[in-house]
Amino acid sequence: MKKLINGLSVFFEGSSSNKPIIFIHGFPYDHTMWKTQIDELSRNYFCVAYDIRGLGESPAGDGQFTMEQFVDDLEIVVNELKLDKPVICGLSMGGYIALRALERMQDKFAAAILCDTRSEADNNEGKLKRAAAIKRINLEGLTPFTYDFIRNCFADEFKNNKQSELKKIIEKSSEFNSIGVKGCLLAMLSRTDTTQSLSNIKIPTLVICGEKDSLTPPSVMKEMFHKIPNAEYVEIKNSGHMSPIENPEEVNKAIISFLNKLS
């Protein structure tokens, strides 16, 4: 079902009495990127998730995103729909705002689960490179940009073995508002740090990482779960930054094997 919520298309599946899960997508992807986690675990939980203000379905507006507009966006959607204590589980950006979450409003989640991201902010290489995006978006429109970066998402495995399915990827996110993407790039190069409040984390938390990703690699994702209490790590094979989408089967038997602890 799908629902507009503070202008934002929000998706959820399963009975509403049962434990909530929002899922929060990476850049610059969809809501859909977690299709095959929710038709899993909808059979005994109820799933949320919403396309990013500027992405998929939610509209772009004028652009000038922030991390804390992102967060406010999940802030609202927990509230409407009345998820009491859900778990939170973003990948990329959406881990970006997850992190921002946790440190604003713990309170509100029951757990935790980490999806190939990090907690620091982007150093002077990484704005430039969020800077360069942009302008090569201005120049040359987004489906050069989407084309390159997607790739650099996947393993080479999926990428030679999957080739219709990552054309369709691309050509999704190709279509997409170039506004919203902008205004995402800018919100992600403009984030605060969130490092140092990892051992103020608290709630059970699941570290999820691609054995293969070249964007968040398994070296600093494991220095972040060493600075979160109560956290664990799993690490998925044959996976690059996408790993829900590449080996949706481990990650799923990873993020069972979390909730089924946590009840």
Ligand code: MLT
Given for the second form:
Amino acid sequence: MKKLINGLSVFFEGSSSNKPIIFIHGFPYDHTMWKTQIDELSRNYFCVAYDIRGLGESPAGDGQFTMEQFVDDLEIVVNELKLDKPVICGLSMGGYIALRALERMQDKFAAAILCDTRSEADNNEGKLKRAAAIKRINLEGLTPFTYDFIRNCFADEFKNNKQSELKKIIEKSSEFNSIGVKGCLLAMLSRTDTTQSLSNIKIPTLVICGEKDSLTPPSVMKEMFHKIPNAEYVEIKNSGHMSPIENPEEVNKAIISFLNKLS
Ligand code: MLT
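Please could you give me the other form, the form predicted in complex with this ligand, since above is the form predicted on its own?
After this comes the whole thing, all chains and molecules, with the earlier chain placed first.
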């Protein structure tokens, strides 16, 4: 099922009488990156996933995005669907949104799942990389950027063994509106650092990291995990930055075991 909320395309599966989980995808992907998780979890949970402003089926508008606006969007989706204390689950950029949402309104959520993400804001080198990416998209169009960026997200196992799946993912993202993709780069470049607030996260939190994640590596994610009081950490084998796609079996196992402990 799909519904437009605040202009965003919001998708849901499962019975709305079950406990809700809201999934926030990474960059430059869309809600379909959670397909394997939602297929399994929607048997027992009300699963909501939406396309972040500017990506997938959600509108790019003028592309003048901020992380704050992304969190406003999340809040509107939660309120509009009357989700009662959902579990918030975000990957990478979705994790940046989740971490800022936890800083702003932790009491709205029952628990958190933070996949392949970090609390630190971009340093100078990171900001310059985003600027170079925007310049490249302006000069060459979206496809060369998405090709390189997305390939860098996946571990060699996936790149070698799932070539056609990877090609489809790259092709899909290459069709996105470049204004939206650049808007997301600007929102990530200008986001705040949420590290100081990690110790205030009191809800149960699962931290998931692909063992071969080169963007948010285990060393970075373990440091984050140690700062969250009520957290557990799971490392996913044979997986890079996109663990829910690269090793869905292990990710689903970790999420289900975490959720079972909540109830
Ligand atoms: C993502 O997967 O969302 C991106 O790698 C985040 C980023 O570029 O910082």
